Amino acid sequence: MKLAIAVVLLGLQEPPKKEEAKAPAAKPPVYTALVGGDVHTISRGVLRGATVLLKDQKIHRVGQALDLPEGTITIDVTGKRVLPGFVAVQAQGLALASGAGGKVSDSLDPFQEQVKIALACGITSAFIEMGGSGGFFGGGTPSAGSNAVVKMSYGALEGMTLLEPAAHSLQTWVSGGAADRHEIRQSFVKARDLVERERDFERRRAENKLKPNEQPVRAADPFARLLKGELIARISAPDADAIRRALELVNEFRFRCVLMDVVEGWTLPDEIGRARAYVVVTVRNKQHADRRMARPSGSSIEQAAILRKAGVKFAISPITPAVTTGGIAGRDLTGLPIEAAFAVRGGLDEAAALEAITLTAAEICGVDARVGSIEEGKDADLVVLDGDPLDYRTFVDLTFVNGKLLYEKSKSSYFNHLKGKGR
């Protein structure tokens, strides 16, 4: 009985435990520190030898004289300038595998030499655009392919795409004819009509006046992501007429939209201004003034500063949206801040000239809440020039992506051998 009692008291123990597999200690982070330089914050001045924190991918802290954590790498970088990477907001194939179609996402390509040369240059994030067949869509008109903007992450997918989609375009309001106009104007009629019936719906639910087994309104079609704010719009307007064209679009439905290879928009800024659209401007994009017409035409070196006098906010784009080796030197995107420069011989102060290659550019791309900027939280993309960054002798001696140096000039085979001459 006494060996029954102890069978049956065994069979109810408890099974021995296995031993729980223990969770891999978490990495510590890794800090990284550039110390010395002049930092272009863009959004809050210029800090003179100032030290930029970073911690794994995100500047961690800005300002003089930091309490550096134990084990931090640190980089002298004194008597030199630190800045955001600049921001393209057009680009032609960069980053895209040759023949490529479908999603941005689906077709980037990190191992591409473009987007060293791109690094080399202090390009850190870019707007691209791809036609439906598969083509590469890089400033003119824009194409009603997908978008997206990407960053030039050399060697790791993870994390290249920033947003996708980044825009949507509305050319054919402007290039197209009268049914085009008319498809698309009673496509913001019914997304309007949407976006209210959703807004209508949320109130309700908030005041839990819903009906019974009423179902939830979504408005997610890009027209109705326009309205929403979620999406910015693009047209290709280069003349006053197609400026004034797009401009009775925006100023029916309200939504954000950036008007695109702008060439006469020094003539109507006001009305620009009014209608709080973004402009994206070629600088160097010389045209003649048509002597048939009374009004004011033709290009202006003087237009950045005259958009800016009347508060419109704006991005500066080379005369070719690509990563070229060959060509006119400094007329594609391996010479953006040039472009720049010619934007403050026409007028415009030096600190707008940046913030249109940075922080404008960035905003305009709709991903200035990660990077445009040199701000505690945002992405960890910065470059560290030689010398001034609007002077055609700077070079860029590195380049920072999501915390991680990827460009070295004395290290690379791009622009080593070359002696900068910045002051």
Given for the second form:
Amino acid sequence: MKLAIAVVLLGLQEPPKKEEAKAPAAKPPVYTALVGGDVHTISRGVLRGATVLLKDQKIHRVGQALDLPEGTITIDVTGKRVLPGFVAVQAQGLALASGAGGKVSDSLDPFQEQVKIALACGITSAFIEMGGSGGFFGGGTPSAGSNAVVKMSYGALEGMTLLEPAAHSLQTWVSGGAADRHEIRQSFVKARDLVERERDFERRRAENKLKPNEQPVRAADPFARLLKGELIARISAPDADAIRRALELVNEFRFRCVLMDVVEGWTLPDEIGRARAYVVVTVRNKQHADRRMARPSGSSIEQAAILRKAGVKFAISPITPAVTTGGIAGRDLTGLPIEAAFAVRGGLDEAAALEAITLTAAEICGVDARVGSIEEGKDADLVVLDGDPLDYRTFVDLTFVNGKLLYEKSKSSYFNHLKGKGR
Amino acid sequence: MKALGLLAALLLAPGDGDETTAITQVRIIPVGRDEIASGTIVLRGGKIVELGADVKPPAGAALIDGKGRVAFPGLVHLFTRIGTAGTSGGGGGNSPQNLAAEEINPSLDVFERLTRAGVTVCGIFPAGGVLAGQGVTIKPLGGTREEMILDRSAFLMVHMQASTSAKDGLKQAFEAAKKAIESEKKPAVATGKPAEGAPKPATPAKPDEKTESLVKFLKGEMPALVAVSSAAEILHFWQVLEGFAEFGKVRVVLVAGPEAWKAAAELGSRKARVALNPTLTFVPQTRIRVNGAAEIARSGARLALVPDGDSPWALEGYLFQVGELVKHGLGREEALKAITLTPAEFLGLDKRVGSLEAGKDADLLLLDGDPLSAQTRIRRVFIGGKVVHSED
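Since we've got the form predicted on its own here, give me the form predicted together with its partner chain too.
Once more the chain from above appears, this time first in line as the rest of the complex follows.
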């Protein structure tokens, strides 16, 4: 990074030709072009028969008539779909070597077989946690353990961690007692004060008005980081009660929050929208309405579509957020787009369904500046599909992470023999 | 009983140095150079004096008829706990000052197990936590510790784990060693006038007990054997070392588990030193065979093999297992090196042992067939020119 900046600065002072001659030691960039596919950029619609040009680990250019630099490795993907790699907002048992305490990034296993299977199913990034007790039904929200968003960079530890920590659990706000809620509120009040003092310190420093030997103020605890928007809170809130309770706290302290395992979100979409909370939807999580209640209750397959209309941002997650080889298609992370397809059955438009497993999922994970859409400058984490992304018959053909081709169906011991006879 | 007999033979042996032995008409597989279909090896003073097809036995030499026999270097077993008193070492935590040499119990009746299997040099590692201590190299002669030990501080032992505590512990230990090296480099007397309020220039602090071996490791004076049970742990260890990239001479031997082959590309590009058990494994979730040793050798990494445990069965079946690897695609030359010269090099002993060469220790085996054949028996084992095992 620093080198690049230095080169740019040099470039400002000298004619560009000299600058090029000055850096002979740098490795020449590797260009790879995926040519002729339908490119689902997610952020800017679909480009038919377009080219995605990768430069080393990044997306360099996207367009329909690109000049390719000399020596570009060209991969013909005519008739195929090119998408950003899917992002799993929660994943269990993925990419970890051990459950030991400490940082996730120190315990990653880039050679884990599930990482390879995740790639085969189009997942390139996932939120994982370690060491904490589980949330709703043993999964979902982190509590006390550590968490991170990691890439499925099979075989490479370098460039695997995208963000650590990525979230902070406020589960006890919903599931705990009055004492827990008091503690959380007190922590926010204290953190709010600390953040204000930190801002004041930074402002006076910028204006050179610090007292001699004044100690800097650092607001670095999780609550302060939540208030500063550096972390997102995760709260498992399946029913309307839990959702309301969570929103109460969000509205009081204005922090980024994602409601996990949401079932009854469709009954109060506007309240969620006004609080600007994110939602994680499991489309096929069925729950019967409670007939003793006057208000609407239970699950609805239309939840995602309803939230969309209310302007709520949501990600889609499968019933079992794990990578297994034993599940029924679409029940776990091996069929993430299928879970999204069920939201389409509930009235969601297809583009929004894809956004929920790519860009919005990345936003909820706090990594949308790097991944989640096909845009110039973003990480080259891509999938090439052999058909409609939401069709149950579609296979992943190729998966790229950090510009590296890490999965090829034609060479996979899991999927190579499956020829897609249903079409 | 046999051990006693051997001991007696050793005690009765005439003074070292003068006795000359010549093994004649023997097929020689020297390792690292071409085979000799029939030649003579001359041993004197515990060393190989000369060998070759045209070498004549010196006058007065005791002659051993090597007809029908194959001479091969003694095997080097670089990673074992055999012959140590128990399993307890330094307990958990980092204790690089612990010496495996202190754990050796020479009266244990296990050294014969090694020589019977053709092992003439071994590296014994200390038990313990992540930074377990220092390994010792020995010749499995029995007798006293002093007679057996080649190097009391032969290597640093690291039991790698993919965890924050393991990685931070290692970083801290290396950091301390780095500081010690930097303070060594600084002249004891400051040249300019000392800066205001600066601590007065201390005499270069001698690294403490715990740091000493790490200093040697960073300077490249002592290798580290790093036990990595998974391929991921290899990457995590390299990540720790990255912070100390200025020490370009560090020597790391990865004592790897069965899935190390998954990292073959990386191991090859770094020309890593890898030690493996001679076992075949599977592609995960399949019954597709993988020859990890062959994959790693093919990648360009340096390969040593280690017997698959310390049981008599593991030791005596070792050469046959190595043969299986050759059957499944490991180069024969590569395999023969991987059980002799390469592990010797990993332990820093390749100037002394690991191949049959004039000037090297007279540690050799006389076999009645090809070393990797299942039908071959080890007929005689020499350590330092003396017969320590004989079936003739």
